[in-house]
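Here we start with a single chain on its own, the form predicted alone, put down as structure tokens.
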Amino acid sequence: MTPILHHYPASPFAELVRAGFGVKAMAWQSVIVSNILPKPGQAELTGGYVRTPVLQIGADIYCDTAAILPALEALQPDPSFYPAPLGTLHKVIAAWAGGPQFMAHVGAAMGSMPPGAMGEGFIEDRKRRFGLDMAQLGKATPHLTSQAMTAAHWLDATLSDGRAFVGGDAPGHADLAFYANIWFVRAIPFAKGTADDMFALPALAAWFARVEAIGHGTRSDISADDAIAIAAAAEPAPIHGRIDAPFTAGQPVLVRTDGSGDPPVAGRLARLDPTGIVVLREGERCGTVAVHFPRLGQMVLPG
């Protein structure tokens, strides 16, 4: 079946999965949503998870890219976002990538921005679900953007013997998170002069071009109502794994993602393991869905 990518252009994390479908040469399906709130065509297929990306298999429905990348690679193993030697360490990277570096890069690109530059209303909407507040990012710029630059640092100097990529000589999830981040700035313009000093190593530079040119797989373009009759039309895979306690086997639960003043999906609990957390929950125009997080950043709570 094939994927589908709920997201906005301008989002790193969207791009790390659209580098992603590059990887493995996937054809993908895309349906554009709002940067903002509301988004309702994800919110029916989710239960509330609002954040960017979503991925779709039919009526599979996973959120974070440290659950969409594991389901792409269930979907088509080769070639393997985790490639040997590292494996699963590709996923603690790009965990650190995706975590407190992601947060640097944030400052480093946007908190030079003049006020006004976003718009109130993207503003408005992260100030309301993440706390953003644009005059204590500014202040705290400088320091961020020095924890960026110093990642930017090792990054060059692991590259510097000659490897091709932060594994070895295949691409996998460690680098899309870091190439995420750094496409980030350099697609801020504000930034440039932080973008400049990053591609001004010369490994790192020579590293992005080789992630840049896998290019992003092959895209069509589909609408949300489209997404939602797939999704009716579908059946959620088989569900494995087991049900760590206190928690049991079709238990309402709730989902909440740290860090975000989002609401919680509610579902029927199916999976909760190490290997992530799955809900089943109706939608009214979607039907039975099942809602797929990674276990690292949410917190699962009685329903």
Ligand SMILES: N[C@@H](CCC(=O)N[C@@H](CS)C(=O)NCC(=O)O)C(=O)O
Contents of the next structure:
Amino acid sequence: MTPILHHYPASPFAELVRAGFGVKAMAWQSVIVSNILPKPGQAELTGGYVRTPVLQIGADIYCDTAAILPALEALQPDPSFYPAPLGTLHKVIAAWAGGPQFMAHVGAAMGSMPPGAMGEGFIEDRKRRFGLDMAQLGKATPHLTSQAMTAAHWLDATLSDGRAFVGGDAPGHADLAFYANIWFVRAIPFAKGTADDMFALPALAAWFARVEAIGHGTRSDISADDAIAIAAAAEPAPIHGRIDAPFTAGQPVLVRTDGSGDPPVAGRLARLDPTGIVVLREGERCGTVAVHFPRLGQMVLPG
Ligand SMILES: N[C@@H](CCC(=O)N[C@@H](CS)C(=O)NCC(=O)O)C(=O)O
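Follow the form predicted alone with the form predicted in complex with the named molecule, if you could.
Next comes the full complex, this chain leading.
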């Protein structure tokens, strides 16, 4: 079944997955979502998870890049997102790049933007949902830029022994996560000074060009309604794995992104173990869907 990505062009986490399609030379379908709320088509499928991106494979919906990459890995194992010798350590590095380092890169990329450049709607949305205050972000920009530059120097030093990618000869999740952060800084013209400093690091610049050249696989466009119809016509794939105590199979639960004000997703628990969380839920238009989350960074509460 062709994977469907719900995303918008400027999203760095979406760029991580788009480049992931490139690594696997996959064909995929694209649904463009709004970069601010509301996102009715996406919420119909996820039950309320409205971050970007979301992957859909039939009636299976994957929230967060940490769940999306393993889903694509299962769909097409070769070439792997977790090549040796790093293997699963790719996830550890990606969690750091997509966690504390993401905020540093947001500051480096957006902190110098004049508020008018972003649009009132966007600023309002980010303020309401994430407490983003542009004046505060502007003040924190020198510090956040120093944190992003530290990561850039570490990456450059890692690559300076001549390796092609973070873990050796083959690109993996860690490369995609570093790449998405730097891609975001480079995409914002107001951050040109910082981007120039990053790209002055020769091993980093050559590596970035290598990752960028991998491309995005083969994309075709469909509508949000098409995607919902595809989910409605499909059944969730069989679910394997355990339910860790004290939770039980079928128990109503809420899944919420830790440390966020994001709305929780309600469903019946179908899997809860260190490899991930799956809940089954009914959408009005999409029917029964299985919504998948990574275990790291998600809270499960009795529903
Ligand atoms: N941990 C998540 C983070 C996703 C995330 O925060 N994405 C940003 C966009 S790059 C977002 O959702 N912003 C709000 C929005 O797009 O509505 C992941 O790895 O997918």
